[in-house]
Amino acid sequence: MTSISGKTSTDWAAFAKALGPVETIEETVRVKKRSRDFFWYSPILDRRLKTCFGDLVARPKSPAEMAQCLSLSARHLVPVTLRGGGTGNYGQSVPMEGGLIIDTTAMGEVLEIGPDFVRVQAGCNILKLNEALKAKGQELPVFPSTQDIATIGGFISGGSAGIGTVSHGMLRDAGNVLEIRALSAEENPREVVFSGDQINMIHHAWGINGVIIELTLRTVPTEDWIGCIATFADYPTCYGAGMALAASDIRRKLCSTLDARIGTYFDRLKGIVREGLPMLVTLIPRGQMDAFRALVAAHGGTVDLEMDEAERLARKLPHAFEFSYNHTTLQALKTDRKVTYLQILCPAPLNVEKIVELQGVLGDDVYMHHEFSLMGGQRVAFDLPLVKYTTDERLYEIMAIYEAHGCPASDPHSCIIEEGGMKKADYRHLAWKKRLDPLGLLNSPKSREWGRVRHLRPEAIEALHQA
């Protein structure tokens, strides 16, 4: 088997027999699929990334078989990109030096639930683990919009938001992610045990120091949830009402408001929602629906919708969360394949006037989508604008537009960690890749630091975080 990215010189068929037990998948097609996750959102991303595939994938069933795949890459120094349900969309766990994919989908049980959390394998559904969790009353406090594909350790590896973060905070914030067991990518790998605030020098690496096998989390009892949409003359009163609600004592799961020009990509809401006019889209316990209804006629709103889940799938609508988030910038490009989107922080205090600001500089091309939040224990909006695309210097414009008025952008354009959200190297992070992943397997190309510091000592790479 000769090798699909032709950046490698391995014998791949000996490679796969090799692994033995482990299910291995050797067909092109195949193979370029898993090599692909939802980076196509970025046009820059695109043109980057569509080249780049795997020369083999491996689906271990479990950790001794994990184990033995990290151990023949060591051997013969084979690169390593993990993937679970491949729904991330900054390209991380798309192959850029070809290598071995290893698919955590069949490391998929949950295997305890506790009074308060629950212990899983990374491979999970996160679908089939809020199902698991709500028959025993109940659920994660925050999971991604694309729960139907994603897996549990990919969110937590690269998600750090989701439905739920309006109440319960970032995944990073103290109680939600309690224990991780990862490998390392060595000829013999070890475990390690990542707690308290330890958590957070594996999460959100992108799977770069380290291949989670296990993780422990809390759990939250389960609300008999209302799917709402709300609709409101214009977009700051929208916003307000967002406002409001996000600061309320109504037990809301989610808090999203959107532009006007948003809810023509939504096919399945015409006829049920007014058109034309900018949505609230939320998550509110049964009996707080009241709360709730007053709240939006106090913002001069109307309810629109409100679903439980047996009349949802009575009506055969999505679930109200695939208005939110980036399913959002994926229900527009179904149909419309010029638009693009970016990341933007709105920081506390949040106010009307800010919205108002930024529409008078902004251009046309910017469909403001906010999505509330709790992050430190502030409450912030995270602005996740949908973009008529034209130029890459034009999406740079505009993020430069935003920082100009204080509020902050991540670039959801680049594949590189340093340049996404976090601006600026994670020593923390790399520290612990030369831990776990002394020989630099694991997706090394996303990180642009790694090549500086790959042969200092981990405490050396420390201090350059304390620096």
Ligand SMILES: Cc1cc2nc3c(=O)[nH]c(=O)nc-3n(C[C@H](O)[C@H](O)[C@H](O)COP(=O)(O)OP(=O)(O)OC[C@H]3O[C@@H](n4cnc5c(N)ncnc54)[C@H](O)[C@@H]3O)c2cc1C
Given for the second form:
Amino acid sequence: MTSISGKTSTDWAAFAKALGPVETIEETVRVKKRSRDFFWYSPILDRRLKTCFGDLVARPKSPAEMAQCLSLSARHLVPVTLRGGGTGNYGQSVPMEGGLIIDTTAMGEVLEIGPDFVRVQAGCNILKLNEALKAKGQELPVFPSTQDIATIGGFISGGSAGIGTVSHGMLRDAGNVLEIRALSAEENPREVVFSGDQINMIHHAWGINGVIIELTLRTVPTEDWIGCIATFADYPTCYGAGMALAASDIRRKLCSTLDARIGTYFDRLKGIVREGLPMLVTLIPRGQMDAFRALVAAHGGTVDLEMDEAERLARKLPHAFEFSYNHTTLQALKTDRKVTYLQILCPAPLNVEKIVELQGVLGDDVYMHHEFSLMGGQRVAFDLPLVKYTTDERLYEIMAIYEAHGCPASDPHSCIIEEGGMKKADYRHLAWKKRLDPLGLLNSPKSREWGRVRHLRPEAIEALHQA
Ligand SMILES: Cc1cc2nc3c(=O)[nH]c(=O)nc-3n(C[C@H](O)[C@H](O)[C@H](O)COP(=O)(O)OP(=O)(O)OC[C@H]3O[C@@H](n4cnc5c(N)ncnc54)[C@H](O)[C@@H]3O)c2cc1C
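Got the form predicted alone; any chance of the form predicted together with the named molecule too?
Following is the full complex, with the preceding chain placed first.
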């Protein structure tokens, strides 16, 4: 069997055979399909990653089979890329050096549901997990809008926020993730348990510093959610209503505001939500609908859509949250392949004046979209604007405009972990990479700094964090 990636010299047929009972996928078309994620959201990443493929896919069913995959990879020194649902959008799970893709989706058991926690295998589909929790009157405090496809291990490794962040904070905020069990990528894989402050040593590390096999997560009581969309006369007014909802004691699970031009891409809402107006998209507990309607009315808005789950299913409508977070970009890309997006932080304290100021300096090619969020106890908003793409230079110019107006940009057009939200290396992640991946097999091309520090001891790498 020749190398699909064209980047490795391993005998992949022999490798697959040596994996024994572990299910493998060797067909070129299927391997190539599992080498992709949603990097094509970015024209820059699309150019960079569309020809990167793995060589073989393994689908372990248990921690023991996962250990077998890692052990063989260590013996043959092959690059390893973990993959859950493959919904990441920075090419996080694209195997840039070829090698073995480990698909975790066969390790999907919900192991234990306690009064306010769940213990689950990393490959569990998030929708399946939320359904199991709902049967016990609970749900995840935070989940991504991709729950139908994404895995919980992929979310904790690659994600940071989502539906529920407006009430329950970021994934990294204390108490949301309680324990992570991970394996090292060595001939004799070791299991390491992360808890308390240590959680963030492996959370959001893009699978570069350990293989997550099991997670314990906080759960919260579930609600009878009503998906709502309200419209307003102009974007600053809509944003003001979003600010008020995020600051209110209404137990909203989502609070997103969208520029009127974004709504023009939402074919499924035609005839349901008034066209040409900015939207507030939210999830409200049934018992608090009166308070929500009053808040919208106080801001001069109209609630155009209220749907509970039964009505949503009867009308065959998407979830309200499929008009939020990065689903907004996806809805637009369905009809216009020329749009892309950015990721901007609006720091606390939030105010409508900042939005008016930005409207004055951003061009007609930027359509604002805010996700109101709780981050480290502060009320912030993430702007995920849609951008009518023209050139790479213009994208970076828009980021610079936001930054000049006090709103830091994370670059979603890079597949390098240090160039995204972090902007600098997290040497604690890299110290743990040295401990759990001493051979540098796990998704290493995603770290610019790894090559520089890989020869240092973990303690020396960690010391760089203090510097
Ligand atoms: C339409 C759309 C909407 C989105 N909405 C959100 C959102 O609301 N919030 C958000 O945070 N993100 C969002 N994302 C990004 C992404 O969907 C989420 O981060 C998602 O949860 C990733 O899960 P996954 O199973 O698809 O992971 P994958 O894409 O398969 O993997 C993500 C990263 O985790 C690593 N990984 C996977 N499993 C493991 C494991 N067991 N151990 C170690 N590393 C592992 C991979 O190598 C990769 O680096 C969105 C993306 C799209 C395309």
